[in-house]
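Next up: just one chain, as structure tokens, the form predicted on its own.
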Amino acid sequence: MKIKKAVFPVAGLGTRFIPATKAMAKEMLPVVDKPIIQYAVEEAFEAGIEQIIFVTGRGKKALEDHFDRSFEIEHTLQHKGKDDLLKQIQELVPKTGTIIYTRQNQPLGLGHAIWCARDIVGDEPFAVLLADDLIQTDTPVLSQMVKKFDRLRASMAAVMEVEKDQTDKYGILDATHVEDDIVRIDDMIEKPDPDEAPSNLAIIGRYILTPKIFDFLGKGKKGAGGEIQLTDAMRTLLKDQPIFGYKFKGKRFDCGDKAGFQMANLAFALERPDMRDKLIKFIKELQKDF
């Protein structure tokens, strides 16, 4: 079955970026000149996704407006003859019915946020994208994963190796090598202490899941941090179905972290011909002071 739907859990408050996120959704923070969430939505559409499901909370109106028409701005740009900018903002707006919004009315974790989309997803496999994980790559990671899913026909998560002392920030795998970029997951632990981690292979914010996952998320079992963890539900799913880890191609930036966010801005800006030379010159000047 084709992967047609993608869930975006975007109800978080973004407290690590206060005061910037006091009145603005963290997903709207720009990397160069594009909000973080737009990169993830574009990745989904490029992978063949037909329906975007945003799981939102209070204070997300700017996110909703971003993917809607803005007649005042369009009129102004048209009047001033700025056709390139006009085309850009018009292309932001998908066809009617392509984006659906539902609310997570309690901050009960990632697993709960995904469960909130169960009635919209229905009985079919679906993708999950965490916009904070911004990945710089020639081929979007979800596109890479969809191709693997077409062959494996099983749930999977994007994975990468992390520093051993960073395992308490991720879902960590105990896995068996299958092929160059695929592992079969034997077990997983949410945010283990480095001394207790079975490996340094961590799950990153891209998933393809079968609808069976909702059976376990719906039980409301709380795990690390007192939240309903997706990792815990996937661990239970392992008893019924195989789950694979895909070692994606690309450079991942953690835009939920202040330093990671700044690194992403620099890396993506250096890809831009209109900015690259100025930035390189500036970086070289800065290096003289360190």
Given for the second form:
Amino acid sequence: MKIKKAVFPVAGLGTRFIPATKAMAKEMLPVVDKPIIQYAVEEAFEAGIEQIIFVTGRGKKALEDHFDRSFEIEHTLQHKGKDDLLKQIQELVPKTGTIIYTRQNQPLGLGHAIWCARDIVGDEPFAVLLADDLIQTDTPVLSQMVKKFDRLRASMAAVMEVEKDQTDKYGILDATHVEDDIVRIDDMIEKPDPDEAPSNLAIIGRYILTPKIFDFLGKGKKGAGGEIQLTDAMRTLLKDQPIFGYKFKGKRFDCGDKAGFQMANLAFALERPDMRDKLIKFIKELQKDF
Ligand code: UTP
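What does the same protein look like in the form predicted together with uridine 5'-triphosphate, given that the last one was the form predicted on its own?
Next comes the full complex, and the chain you just saw is listed first.
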């Protein structure tokens, strides 16, 4: 039961980034010099995923073009002898046939977006990656999760502790400790007010799900914010099958949020030897004014 398919819901409106996202998918915004979706796609391939399923809405053209060959750019780089750049843009294009696009014709929510991929996923466990959640780590989070899945053979979500006053931004767990980095989910609730949250353990955008989830997503029940929520379907799935929470290793940035996006840019740029010294000098200068 190897995880071979990964669903990337990229059909949200990205309203928090208007005007940047008026005509372009939020997932195409770059952190340093790479669109955030590319980080997630690379993470999936590193975890052994063989098929990428994009659920798109708008901004589809830029996304499709990004993962396709550009003969014009390749020709120019070749002509100018820029071999490193040429290699880079050739390597980012996955093998023909490994990316499938489907469309969510109305942004009815994350749960609905995943449901749109049901016939492509079929009857096998699959991964879901939300590119907004960018994680800085030595071992990509999906690889960490696939390893856990090999043993646990059940649905799971990546989880982390959040500030108590931030629970209304996440799916929050009521869970029982199983081992070091694993909890068993007893219940979950989407975006609870801090005083109603059962804990401060939040789900972030990496999941491995069994295909049974489609039965519940298909019911089309609206939840928090009037959207068809994945959390609600997982909550129903809990009655039939166990779901685990995995406390991943790494630092997560919320790139769907403007401040989180800037933090990600800074953190990832500081990892680059060609930028690090310049940035540190700049930060020190800025600090004088704080
Ligand atoms: P968000 O909750 O961040 O919503 O979606 P959003 O529309 O992208 O952004 P804001 O809040 O308006 O700024 C989480 C993930 O679910 C996808 C988004 O593309 C993102 O990857 N999504 C959300 C869909 O694919 N379809 C939807 O209907 C809603």
